[in-house]
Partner chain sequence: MKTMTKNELWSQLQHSALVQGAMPEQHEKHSPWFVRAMLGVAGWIGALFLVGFVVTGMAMGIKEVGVYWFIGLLACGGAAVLFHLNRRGDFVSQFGLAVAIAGQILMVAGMSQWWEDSSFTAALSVVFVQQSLLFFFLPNYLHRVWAAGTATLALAFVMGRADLYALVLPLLTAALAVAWLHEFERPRQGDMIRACGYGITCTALLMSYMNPGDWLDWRTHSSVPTDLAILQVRRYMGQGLIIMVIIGAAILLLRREMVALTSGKGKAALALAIVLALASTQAPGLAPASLMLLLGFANGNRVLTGLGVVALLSYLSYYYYALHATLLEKSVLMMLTGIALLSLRFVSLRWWPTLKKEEPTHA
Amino acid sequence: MANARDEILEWAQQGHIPPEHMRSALEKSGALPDESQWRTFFDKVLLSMGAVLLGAGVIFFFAYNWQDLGRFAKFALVQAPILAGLAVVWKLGIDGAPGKAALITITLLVGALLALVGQTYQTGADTFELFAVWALAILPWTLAARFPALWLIWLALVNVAIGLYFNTTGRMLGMAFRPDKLMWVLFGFNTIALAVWEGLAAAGVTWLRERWAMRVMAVASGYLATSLAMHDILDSPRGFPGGLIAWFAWMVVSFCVYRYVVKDLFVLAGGLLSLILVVVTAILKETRFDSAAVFLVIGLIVIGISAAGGWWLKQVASEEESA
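Output the coordinates of this single chain in the form predicted in complex with its partner chain.
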């Protein structure tokens, strides 16, 4: 069944559950949190918000570059919480919520420490090097922690490092830099990361079976595939349509994997949106807009694809509900 909450809300809307019984029905079905779930939620909110705000606060502080504070005081200010965080991890273990919250804080503080080193000693390093070293520095505990959120932070850092690297070298080499080159590298990196993650999850690594994390990566990979296809259509109509081919391959593989193997409707819905965008871009490129009818036809095509896609997704959803 998809969701007890949705079923109860629909039955109540149809009048099958009286308003005075609505809450009891939701509680009875487990759609509303019980006291134990409330306690866990409360704990997670305090730990995760507290850890993130503390870490981000230290980063903001060093970004301000307060001149009145000496370099030793600055280093102490960032290193002391790192040591305290490590002590928390050592004392409470890496698997519990406090240990994981401490790891997130330490991860953010390492970035602040690296920025402080660059700021204090004027190392001359480029910004992409900061992010690359940051990703490298947190890799040991990212590997050890078995924590999906930390892996996503690591992937984000590598993405930023790649983006900044291309921007920097692009500026240095002038015309040699092509923006689609960056898209290709990011597309390759994120798609490989997604494939590895899905593969390991399917192979039995249970802590990686967090669908939300895989969806974040699928969005990144799909967005880049769509951008490559649109770039091919708009900017290089006569060249080799590598972007379009990559997008098409991405669509076919995603359809097969997420329809029949993993069964994730979220990615299928994203694929449909990607299809609409690419089809509209292709029509826009080929059309001269010399009559109102063109607008009407494109509008109807968009409505038709999305309506048919919505209907199909509902069928898939109901198949999975009844499975």
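No experiment lies behind these values; they were computed from the predicted model shown. Numbering follows the first chain given and starts at 1. Each form is matched to the other, and the largest set of C-alpha atoms that superpose within 1.5 Å is called the rigid core. What changes on going to the form predicted alone:
- Core-superposed comparison between the two forms: the CA of Ser24 exceeds or equals a 2 Å shift.
- The two forms, fitted on the rigid core, differ between the two forms by less than 2 Å at the CA of Tyr258.
- After superposition on the rigid core, the Cα atom of Gln14 is displaced by 2 Å or more between the two forms.
Can you now output the form predicted alone? The one shown was the form predicted in complex with its partner chain.
If you are looking for partners or other molecules, they are not here, because only the chain is given.
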């Protein structure tokens, strides 16, 4: 559908299709989704939003009415939707959209239930333990559901648990854990998760081939690699440039994988953005802001890299369409 749309738009730019006939050409080529496809799309979007909002609504309701609700009412308010969600999954199955939406709601409510237990009985557990136990509790149905969105929630919980763990232990041990140590750990975790996901998708696990999920993980991994490089430039000018080396390795590997193996323009564009950020940070570090010409030069560099990157991405897209 995307190729047909691109070809028609290109013909229109060349003047082969008059503007008044554009919609007719798109409809006849199948480039525009029909009524049933729009209905299916909105069904899934609204179902997913409803599942998330239902879980969030229960959490905010009993949080707002915390003082007015008794202990048993609070537990009933959280446990009843969990049991209802489990009944939906049991009745409709785990492979359909309603079952997966129910699992998302249950996942959110399990976290609320664990927080409620901690607040009610004052277990003394640290916050990172809540998120770690939360991730552990939802792992069984995350494994069984074969649902990318649920895996992303699980990865997000582990990321939060790791961050809170370093925050807590860093305060206890002073300088033992510096901020860049946390970025290193999160970078390693998210990069390994991305590599495993891509590897399993390439090996034939079809439900892992949804590109949007891999792009979310690529953004997380690339953001952390870029942050490590910028940290090295700004805060560790005389130390071992481990962050810069890791960022350079990430850029080379990402270019090879997403240019020649998987071919993902979104990730390649993200790599270009990372390159611009690191280059500008290095220039700013060595520049004295004593004239307007400095800002002009930096602006020209950003425009130059962006224009060259845009031209290159267009060439890559053209090669993929002609392949």
